[in-house]
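One chain is shown next in structure tokens, namely the form predicted alone.
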Amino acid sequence: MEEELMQIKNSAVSMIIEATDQKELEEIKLQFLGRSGKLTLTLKEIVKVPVERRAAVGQLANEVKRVIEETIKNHESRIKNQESKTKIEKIDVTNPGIKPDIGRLHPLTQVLYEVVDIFKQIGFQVADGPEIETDHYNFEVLNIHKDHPARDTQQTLYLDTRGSKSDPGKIILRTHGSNMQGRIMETTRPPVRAIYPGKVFRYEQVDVSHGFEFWQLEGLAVDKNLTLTDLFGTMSYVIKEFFGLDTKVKFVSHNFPFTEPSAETYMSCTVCKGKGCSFCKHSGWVEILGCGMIHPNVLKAVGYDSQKVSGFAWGMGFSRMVTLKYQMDDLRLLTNPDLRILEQF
């Protein structure tokens, strides 16, 4: 009996080690440990062994079973590891490919490129400037003195300059793109034609048509003999070229400290087609920009002779232009990170 048990163990271990896959290993297990397996049948014959040898034979039989089970377990683990290393993913080349996500420009960027191209066609160049600005360029050069009410209406956001060389209240987030007027005219002699798009910041109550951070596209033109009709003609051309020739435009007298005379420019609402909606406050008209002839004090502040040259300047609510272009009824959609919105453009 002992010799037969040793033969079963050696035969089983040899076969287990040579097994190459899980299925073959399972068959060996049944061959030796199943109900009709060699070891199982041999164990049933222990009752025929003399009583004095039965304990030793039983102990040997249990040891043989343990060795076979451990060998199967260890080799099974090796086979699984080997299969995971050598497993090759099967690819059906006849299946259609996975369509990759294609990136696209933000609607604000798309509109920016389009408007810049329109201005370039009529001789304007593009400039860029700092969003963190000094009080000097944001207000004082533009004829907005320290006690001017425009500082209150624009609700300026001041930067904490403690520990720096700057005086308190001198460094701000720019409230308009007009900060570039002084920077450009100080370094450029007439004639000048420039636009300068960018973000501006104000302490605003956020609603469907206002935000605390938004884009403006401002510009100026300075030359000999420029008049108010040049300004109105330029603004009307740009608006109609961008929104369509059937767009209605009107100018309303207004007051800005850096232009004289000044005007607000309105266009027919593209969201409701002039019928009235929440975006245009049910008037059918939307304010699109403020404009005017550059104030003589501003020309003087940058070293220009207001007796020899004149100019006009404007500031477009660029974020508002985007919403009107795509007939969006809420300005906040432009800063909403929901891809379901952005994928529509």
Contents of the next structure:
Amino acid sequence: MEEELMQIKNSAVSMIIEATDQKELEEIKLQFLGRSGKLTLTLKEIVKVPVERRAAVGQLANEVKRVIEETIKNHESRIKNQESKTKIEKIDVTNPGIKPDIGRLHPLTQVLYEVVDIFKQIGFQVADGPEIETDHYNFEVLNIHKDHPARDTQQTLYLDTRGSKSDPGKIILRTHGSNMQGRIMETTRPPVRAIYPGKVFRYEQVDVSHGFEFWQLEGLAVDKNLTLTDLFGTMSYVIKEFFGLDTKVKFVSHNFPFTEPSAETYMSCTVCKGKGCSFCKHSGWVEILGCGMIHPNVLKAVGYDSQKVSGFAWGMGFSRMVTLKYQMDDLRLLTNPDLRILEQF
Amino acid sequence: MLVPLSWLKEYVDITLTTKGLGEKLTEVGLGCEKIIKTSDDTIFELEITPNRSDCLSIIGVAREVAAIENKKIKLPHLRQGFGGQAKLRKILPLTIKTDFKINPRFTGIIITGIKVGESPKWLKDKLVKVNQRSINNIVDITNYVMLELGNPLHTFDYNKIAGHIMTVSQAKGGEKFESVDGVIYHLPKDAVIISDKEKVIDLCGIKGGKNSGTFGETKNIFIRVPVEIPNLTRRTSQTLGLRSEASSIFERGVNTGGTIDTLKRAVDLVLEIAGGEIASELYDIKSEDFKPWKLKLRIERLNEILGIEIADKKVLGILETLNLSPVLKNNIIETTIPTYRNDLKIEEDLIEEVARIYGYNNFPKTMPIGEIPTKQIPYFKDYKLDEKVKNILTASGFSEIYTYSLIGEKELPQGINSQNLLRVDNPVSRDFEYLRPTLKINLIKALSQNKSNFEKINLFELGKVYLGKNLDEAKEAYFLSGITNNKNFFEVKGLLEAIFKDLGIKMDPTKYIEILSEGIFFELNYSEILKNINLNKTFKPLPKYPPIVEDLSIIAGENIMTSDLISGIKNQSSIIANVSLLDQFEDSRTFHIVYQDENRNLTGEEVARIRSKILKSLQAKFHAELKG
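Could you give the coordinates for the form predicted in complex with the partner chain, as opposed to the form predicted alone above?
Everything in the complex follows now, all chains and molecules, and the chain you saw is the first one.
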């Protein structure tokens, strides 16, 4: 009897394992556990077992029943899964996907990572410095002395010095990232290659292309034998890497107190590719950065010998790079926290 | 600066097309902003950089065109020779007292018997083209000559100079002054002025006075062509908010050697147009001779900075077209700088001259070939860290924003007193007056701004805040803050825990989270937090022996912190690898406990021993019981 029960269990379990659909499972269930199933019929024979062994056989029979039931139950879920997997073909795959719950990085950050990577490839390191700055680092070190007319082009926000030891008018919000030029060069020796992205502040009324807070990405390189052609080459490389290899770049002479020679840099308009459109005021060109060979007075101010080392420096309107890249027509979009804007990037 | 093409052509031959000339002017540094076609002319609108006061004149621009076109410039013919007093029929007296410290050069002359009237058509037309109003022939001549040559000049009605004395001095401050155009100013201290015996008659370098101006009845004039000191002109002009074409030139530095020729030109035109005759000696009171200066350019240095070798002949040719009289000797070019080029002071200035006329876009492009710097620069910033943190935030559904650092007083929440914030003295508006001490204000604003379009809003900003009550204490710090109306306290806590884990920071983030009516807000001093990071990650081999895992439901008082229970459990044995809260219901908390030994299999008996130790200690410490 015991042997018979074990056989029933084994054959039932092996059949269940091999079953491929729900119908087959139902049949197996009926075959073993049904009214005239093998196990049911066997159990009816239990009366024939001698009394002293009946309890043990009964226990075994119950165990066999439990194992069969449990195995069926386990495999029911396996079969259900299999069936649902084959069923997937029946759903409407043209339904829209379910949007994952992920946020977006601000376009400024995305562009920043990209530009930082480009500069890193050519040996530049990234620095970050103060926004609350002294007149000294923002202007004096850079050969922009008090009463220099260039100060007109960088209208300054002055900080309230009350309650402090600072002289009125001497502590400002930096008007450009070039404040880092002096700070970096003073504390390191050439060769040095650095970029310093960050926020700058101007006393300026806000409109589509101006703001009192915006981002710049400035940088410098100083070494023996750096040349104007190196400056032009580096700027062109970065602009083309970022905006695309078919971007045209041109340099025109300009004047900055902290560089000599100085250049203003233009690139072909991102919207019309140089044909001329309203975005570029129909010139085909947009201004992207100012640059030049670091002025000997600046090198001298930081303790470098301008006869032994030379360098170049530049400042690009970083906010502008972002708006140019994405063809945004208003600088203010970058400080607008509207998710309808942010989710586009 | 407006430059009519027809006017330029009086001094230089132009072969370039209008568009080509505009582009070339831009390339050499005179940014051509606009080309305006009129019925009979073409007007260039040029942006003149602060170093080029000479280009605030038509001749100055013509000189640049001559260099571009490689042509000679034709200067206006000057008839006047100032023959000396002997030839004069009439001499009018004038006493001039000046001070070289505030007025390095004072050139002038008196003309008598002029007739003030309307200007001739050619003169009026010229002024109209550059947006100037014709006033009368004398005033128009001074404006015309300034535009043509770049040295500002002013005519006084000689008869109105009381006592025929002109004294140059500095204002004490507060003096009243009425300009020729009838505006009354209160002069700032140290403004350079000319007074006669009774009154202030001129605000030097900026505006003439109404009380001595040239009007219809004027018969005798004194023409003054000065050199003013840039700083002094600039300060007064800024304080008064009063700009004139003259002041723009003086504050950039006028052509110190140009006063005599300017006066000659003016006298020629006055005599021609308004009649009259010279009635004084030539006054030219000056602190020095204002002669051209020498400047050397080493060919070797030129090549070193430019990165290319330009043939000597070409270099000399460029310097020649710029009228710098170059002489090459032993690889050194000696130039003579005309006084109108006061921007050329050092060798690098000459290098720029060569480069810009050679054409920046004719240069090849190279990359720096020196060694790549390997030592870490000062102020180094690792953007990779920010990237790590921001990636976790965006992966958790938070979008990044950037907001203004400057905020308005009325936005400050209760508990933040504007007295304790850093403040801008000259804000663009009251809404942007204070430097933010927290990112919270802008984040709450951003959340509510998005409410009309979005249900689920999760925002973060990594930005600077400005700490300290005054500038002595001022400190900038990056804060990392976020707000959500869509996640609960524990989701935010879990997020911060994930960030901390990634940065290897062993800290509990609970204190950085705040429950606001708008949602859950977090803010942490990112700059401070970064001091505790540990990015070294070392691999731990996977356990060779299986763990035993069990869940214990503990009944403990409400006031007992889960964190205390967890550490209470964990402290009982080193083989407890991890304890976490699985579930919480009423007074019961279920902990998931993982027992694991790296070196062997655990037995049920061992775990039972530790379990009873745990229960005993929880009972002793917290009166906590196993849920039975």
